[in-house]
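One chain comes next, on its own, written as structure tokens: the form predicted on its own.
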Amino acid sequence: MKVLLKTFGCQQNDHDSRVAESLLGKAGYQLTDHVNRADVIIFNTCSVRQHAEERVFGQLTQLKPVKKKKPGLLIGVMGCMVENYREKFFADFPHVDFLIGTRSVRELPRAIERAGAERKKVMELAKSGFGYELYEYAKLDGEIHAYLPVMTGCDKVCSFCVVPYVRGREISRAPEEILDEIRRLADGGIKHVTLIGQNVNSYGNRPGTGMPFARLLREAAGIDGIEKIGFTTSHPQDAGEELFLAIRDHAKISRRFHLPLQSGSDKILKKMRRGHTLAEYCDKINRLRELVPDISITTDMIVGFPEETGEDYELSRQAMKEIQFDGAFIFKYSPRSHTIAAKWKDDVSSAEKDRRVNELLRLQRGITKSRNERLIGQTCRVMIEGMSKKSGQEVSARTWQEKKVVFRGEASEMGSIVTVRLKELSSETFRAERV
């Protein structure tokens, strides 16, 4: 049987899809990119943003006539939206055959088999656990890079965020299992590992985990064969001196730090239940830049949160101007079911949200360009990731700040670390020459 698997959402969803592909392959299924050739169609879904949910709902609706013409077709949904809506999926989309929760990925092949053989609705939801073991990670992000989940879930309960509901409470994997898996990846030729989690630097916060995140990062950076260690996404509450020192002390650790701010207004931050003020956030950023001068800091911002006035929005805009992020993901607030904020009036108009988003996007594009232009003429280390998509004589690489660079090279150099001089900037990609 051929399976089409479509992924929506974050890097954790991408990773879950890769695990699903591995499990399906072991069970004898073949993957396809063509709807017409598929015997099974699966959507791996995200509930964090309304737009991602709307895309899934739209594509499920489009499959209804397809299923009518091909009754044997099996349609399934997995991921965060399953945890969010559960049986409602079967009521609203009766042509859906099976549902797989975020901690039940391992049950996917069996659920497909049951849905096909028994011709009845199947739903698998686990209340605890990770859903799969590290060794089931099989398909990597290219030939030299791997994403590795070290924790899942969240204990922070921000008022706008559905993650604690759809991913559950925080679970951290045993450090020895993580480090053993990184060694296995290194033995298989992986050079770059990115540790991921909903709040990755909350790793080890619960008693009994055995190792704080900063120490895990140091241990991972010491593994032979691994040349680069990154991590995402962090929470400001758990970003502190020990983590900053680990980054400073190890040349292998990525110099890109993603730290969501969400708002520049203390009033809104309090309503969001972020657990910090703007001043406290800025103190952390200033300390990180003091310890690691070459750090690249990116963030998330939300506009149009309930009760966000024009003055509150202006504080966010001013914060972005003053902090000078290297990049930012900017979102319109949308109520998420099961969150605290969903009970509040969504009192900022859609048109005003659009205006604020577009204004912040223009502001950030200018800041990003200015910060990148300052780097022209400098030398830096890069890791070659592969051939450039636009030229057969150039390679594509990333700096330790995760900025894209292209220069002359060959495919055989993939995974190599070289020093280049940044010569010019095209959009957000640097052209460079070897030093």
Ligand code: SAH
Given for the second form:
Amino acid sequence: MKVLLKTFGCQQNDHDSRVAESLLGKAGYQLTDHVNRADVIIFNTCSVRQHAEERVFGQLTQLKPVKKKKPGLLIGVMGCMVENYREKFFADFPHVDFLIGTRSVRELPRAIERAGAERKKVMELAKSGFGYELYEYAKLDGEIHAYLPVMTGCDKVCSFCVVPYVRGREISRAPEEILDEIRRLADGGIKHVTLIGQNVNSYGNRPGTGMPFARLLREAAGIDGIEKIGFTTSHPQDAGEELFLAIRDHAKISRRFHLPLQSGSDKILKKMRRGHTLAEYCDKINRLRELVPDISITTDMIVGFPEETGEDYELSRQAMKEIQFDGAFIFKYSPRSHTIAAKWKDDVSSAEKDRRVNELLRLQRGITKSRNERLIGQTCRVMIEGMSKKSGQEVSARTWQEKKVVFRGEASEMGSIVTVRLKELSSETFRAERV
Ligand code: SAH
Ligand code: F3S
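Would you generate the structure of this protein in the form predicted in complex with the named molecule, following the form predicted on its own above?
After this comes the whole thing, all chains and molecules, with the earlier chain placed first.
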């Protein structure tokens, strides 16, 4: 049986899909990229913004005629949209055969089997837990990077965000378990690990779960064979001195720090329930830049949140100009069911949201360019990640700021660390030469 698994959304979903593929492989399934060759089609879905859900609804609708032609085809949905809509999926899309919630990934092979053998709708929705063990992810030969979930869920209540609803309450994995898993990955040839969670800084916050995140990071950085260790995502309220000092002290820790700001207006930040002001955010990143001068800071911004006036928006624009992020994801607000903000009037017009998002995108493109241009001429360490897609004679690598670099090299060099001089910039990729 051949399975097509398509992933939408964040790194957590990416990783869940990798675990799903690994479990499917063990159960005897093969993976395919072709809709026409697939016996099973699964969408691993995201609910964080309306646009993400619309794409899935659209693609599910397109599968209707496919299933009509091939009635034996099984169609399944997993991930956040399953938690968000549950049985409603079967009502709206009767050609869907099975649903797997965010905490039930392990049930996937059995759900496919049951949906096929018993010809009935199957839904697996666990209320808590991770849905799989760390070791259930099997790395592929030649891979050098792995995501590793250290916690799941989120106990914050940002008023726009559906994640606490679809991913549940925060749970942290035991530190020994995580560190053992990193050692196992390193033994298998993994050189770069990204620790993931909705809010990694609150790792271990609940009594009984071990150590603060900064300590976990230090211990992980001490593991032989691991050359680079990143983490995402951080929340400004919980990120602080201890974490910044860990980054400063360990050259292995990635120099890209993603810290969502969301808005430059204190009024909006308060309505978003982010728990900090713009000034507090700036104090944190100024301190981080002081301790780790080569840090690259990226962010998320939302435009068109309820009651965001022209002045509030202007404060966001000013904040981005002043802070000079290395990169930013900019989103148009969309109301999400089960959130606090969904009860408020979505009062910024779609045209105005478009205008704001485009203006901020343009602004950030310029800032990213000028920050990158300043790096030209510098030498830096990079890790080779594979061959460049554009040229058979060049490899693609990343700096510790996670900036993309290409230069001459060979496939056999994957995973090695070399020093290069950055020569020129084309869009956001540097061309470089070895030194
Ligand atoms: N802590 C999470 C955040 C998840 S959501 C993480 O691991 O990344 C990712 C980003 O989507 C948020 O930072 C926010 O900028 C944006 N976002 C979330 N809900 C949104 C909504 N309702 N409308 C628009 N953007 C939203
Ligand atoms: Fe969402 Fe805020 Fe948690 S953005 S994931 S509720 S920190």
